[in-house]
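The chain below stands alone and is given in C-alpha cells; this is the form predicted alone.
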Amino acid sequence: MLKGRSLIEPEDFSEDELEVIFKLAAEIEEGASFLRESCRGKLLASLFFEPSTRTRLSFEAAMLRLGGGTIGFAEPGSSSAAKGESMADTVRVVSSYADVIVMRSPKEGAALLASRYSQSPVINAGDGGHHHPTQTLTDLGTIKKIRGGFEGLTAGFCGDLKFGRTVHSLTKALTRYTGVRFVFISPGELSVPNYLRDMLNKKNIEYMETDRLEKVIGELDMLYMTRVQRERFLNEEEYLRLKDSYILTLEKLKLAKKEMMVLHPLPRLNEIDIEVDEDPRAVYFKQAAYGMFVRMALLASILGVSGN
C-alpha cells in the first residue's frame, strides 16, 4: 500500500494508511521479530543539511535494526553542497546508491523539490518551518498508544507556535480527526500564523488562543511544549518579562488533570522544569524513543518488505 511511495508532508497518507504504520510500530515494540533482517541488502541516505541528532540518529537506527544499512552526512559543510552543487543533482546522484532518502533542510519545500529529481522514495526529516511529519507520525503514535484515540481531544500547544514546524504539522495532522479542539498558548510575538486559523476557521475547528499556561492547563488532555525562542524577540525587556511563563514546573502540573500528556519534540532547554521528568504525565522521552519504532514501521512499508 505504502511502498514506492515518499512522505513530504503529514497529509500524504491517509488515516488508513497512518493506522497500518502505528499497528506495525506496536508490533515492533512489543518485540515482533519477523522484520529482523528484512531490508537486509537495503541502503538508506540521510542528506541533513541543516543539524540534526534525534532525527537522524533515529532513521539510522530504525534502518540497522532492520538489517539494512546507511550512507550520508550529518551537515552540508561534508558534502558537496560546500562545493556549490546544486540539491537537485546531489539527489539524482544519491538516489541511484541507495532504496531511501532521508532529507533534512533549512529550506522550506525542499523535500518535495527532492522528490521530483530522485529514483527513490524521499522521507522529509525537516524543510525550514514547513513540516516535519515523522516528527507529526511519531506524535500521533504517541498520543494514540496512551489515549487510545484522537476523538475529543482537547490539544494545547504552548511556546513558539509561529516558527515551530512540529506544531504546524500535528496541528494539521490532527484537524482529521473527530471532535479535537485546539488551545494556543504563546506571546504575541509568537502565535500561530495566520494560515493555520484560516484552516481551522474554514473546518469550523474549535480553538481559543491566550499568553497564560496556568489559565488553560487543567482543560487539556495534551501539552505540547515548545521553546520560547530569545531570538524572536525585537526587545530583551518583553523576552525576559514573558519567558518564565512559559516554563512548566511541577506546581503548574498540580493544575492539570491526572491523565493529561506532556510532549516535546526534544531538544529541551529550559521550558520544562526537570523535577517533571519524573511526573508520569511526562512521556517526551518515551514519546522519543517511541519515534524510531515508528520509523522502522514507515521505512518497512515504504520498502515493501512489511507484508502490508
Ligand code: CP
Contents of the next structure:
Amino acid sequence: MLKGRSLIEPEDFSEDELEVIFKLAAEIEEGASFLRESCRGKLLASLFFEPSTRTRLSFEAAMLRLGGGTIGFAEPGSSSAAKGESMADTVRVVSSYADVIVMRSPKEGAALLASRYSQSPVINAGDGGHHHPTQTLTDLGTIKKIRGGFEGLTAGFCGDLKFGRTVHSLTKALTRYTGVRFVFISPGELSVPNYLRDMLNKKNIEYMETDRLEKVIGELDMLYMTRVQRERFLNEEEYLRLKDSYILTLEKLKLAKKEMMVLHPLPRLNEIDIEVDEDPRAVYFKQAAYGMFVRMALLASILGVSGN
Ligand code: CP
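What would you give as the form predicted in complex with the ligand, now that the form predicted alone is on the page?
Let's see the whole complex now, leading with the same chain.
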C-alpha cells in the first residue's frame, strides 16, 4: 500500500510497488477514465526552492487532471523563506493546508528533513546533487515501455555524473534488477561519487568508467545524457572548461546500436545536438511527456484514491 507514504529516494518503494505505479501510469496514458476526478477536494502543495519546468508543471498538471487543486511557489523569493523562515517551519505550516507536498531544494537531505516535520506525505522533487526519485520513475517507466524490462541492460551515463542527481537515483534504482551493467562516461572531474562505486562493488555489479563516449557507445542499450550542472559548481571557470565535454551528434550515433535509446532528464543545453531529435532513438521528449502520467499514478497511489 502506497497510501500516505513519502517518496524521498527510489528505494523507498519496492520493485513490486513500482510495477503497480507503472501499470497504473500505462492505463492512464491509454485513456482510462476511472481516476478522473478521483482527487477532487485534495490539494497538492509544490514548494520549489530551485527552478523547474518539467517536475513542477507535470506534478501540477497531474493533480489538476485528477480533479484536485494546487497551491505553492515556484521560487523561494516569493515565499517567507525570503524573510528567513526555516524550511521546517514552512513545511509544518503548508502540510496543514495540503494533502501532499512536492518539494525541490538545493540542499541535500532537505526532503527527508521535510518529511519529519510534515503531516502530509512528502515527494522529493530533487534535493541538491542527491536524489530525484520521480525522475527515476519517469526514466524506469520509459525504459520499460520501450524495452519491456531491465534484465541484461547495458546502461550508459554520460556527462556530469558527479552532481547529476538523476544519475545517482537511476543508478541506484537499476542495481535492483538482474544483469544490469553500467558504463559511466565523464571527465575525471565529474565522475560518479565514491558511494555509488562502493555500492556497485558491494553488490558485485559490473561497471566501467571512461572519458571516451565513442569508445563505448556501441555497447550500450541505453545512453543517459546529462547537462553539466552549472549551479553546483563553486568555480565558474571550471564549469566553462567542462560544460561541452560531450556533444551527442548523428555522426556519433552511427556507432551506436540501432535500438539504443537516448534518454535525457532535460533541460538540454549543448550536450545533444538538435539534429539528434529526429532520430527514432531519441526518446527524451517522450520521456518528459510520460513523466506526467507516472506522476498521476504516483499521486493517486499516495493519496489512496487508486484502489491499489
Ligand atoms: N528533469 C527535471 O527535473 O527537469 P526540471 O528541472 O525542469 O524540473
